[in-house]
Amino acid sequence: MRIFLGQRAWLLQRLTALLILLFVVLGAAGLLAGATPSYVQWHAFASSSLGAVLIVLFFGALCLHAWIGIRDIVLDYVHAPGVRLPLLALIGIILCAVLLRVALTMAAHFLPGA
């Protein structure tokens, strides 16, 4: 018998929400504190190793947060197993593809000739 079934997902969703909130608050504070960054400044930040890690971390938290929320909605409201599993698989594939695309885009800045 599993005790605290669902507690891990609940905790992960709260932690990812805090991480997303931290990124949004820091980004808003940066915009409110100074001038709006230009494309060159944003590109320089995204091309730095710290910026790339932060962007991938943000999207990782966002995709995990979305997966837990969407999974709970599907499990609560889609009762047909023949529909539930393919729908969850499709959602998982889409979220993994988004995260992979972001990671590859960030990694492309560090390849020779980029």
Given for the second form:
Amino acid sequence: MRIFLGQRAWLLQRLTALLILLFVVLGAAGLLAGATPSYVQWHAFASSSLGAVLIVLFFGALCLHAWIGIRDIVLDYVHAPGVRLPLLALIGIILCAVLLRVALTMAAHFLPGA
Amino acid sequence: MRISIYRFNPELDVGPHMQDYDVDPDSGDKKLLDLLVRLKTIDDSLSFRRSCREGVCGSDAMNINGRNGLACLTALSTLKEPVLLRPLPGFPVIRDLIVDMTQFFAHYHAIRPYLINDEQPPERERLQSPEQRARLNGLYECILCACCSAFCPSYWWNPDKFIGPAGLLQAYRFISDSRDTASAERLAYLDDVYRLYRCRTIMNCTEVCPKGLSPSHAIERIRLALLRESS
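For the form predicted in complex with its partner chain instead of the form predicted on its own, what are the coordinates?
Zooming out: every chain and molecule, the one shown earlier first.
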């Protein structure tokens, strides 16, 4: 898992931060411009293919960013291997579950009969 | 002047304690080290390292009023009383203000602090242009006093694995040297979740360096060099 170590993890953390920032700025700009969407509009956005891709992309970046950040905190403060490994596994499972849930929810719009 | 000093003698004391001293500086006492040397004549059990007394050897690094610094460069006139003197934080204490720097120098040796060049040496010397030489400014002046590493929370958390600001500054000094041909190997060694990437850019190192150097800047340059190397 070289991608989650050393320089690549550092780079990934920064790239995902930029992506999250882009989404947050665009969202905030939309709200400031007075475009407060109703539930129907949100639902329509999430049901469109572009909206679904953007939402999955946002949560993907968020989970990846959170994983690297929390892993760093664990590496700094939790030194006992008996605690560190289960804790990292638990965090990894939670983040994967969040991402899976988002992906399945978005995919449900496009499945037949949805 | 009141000075409160961390005292610990492992042969006699169960634990460390602070001991207060009241001492009047002589007209010739300008720096904190002058006063410590005077104190040593009053209480010869007080232990601290010192050598050059002019900020070159880096022996008398200690925590002065909560901030790491060199006693020989700290002017008495700038100190708030009572002056609290403790050993460098995060380092194992040998006795009083003397700390064990074995781990610190192990990291320094691990970055191979010497020029590596297997090419045939020229008849006289390996020349550098003024620009190439200028790249070493702000790097070669490090005296390895450990004020930076001992003020770095990342080093406190992982002193056995994180190289620390002093070691990384030295590593960059050789990476950026035009005469060194082992930059790729040096960077590959540093590309590790612990050795380099424990740095959280807290920048305490730059804040506290008694020589005015910027280890955090050097660490950033190493990260950029790694980025260039991988692209």
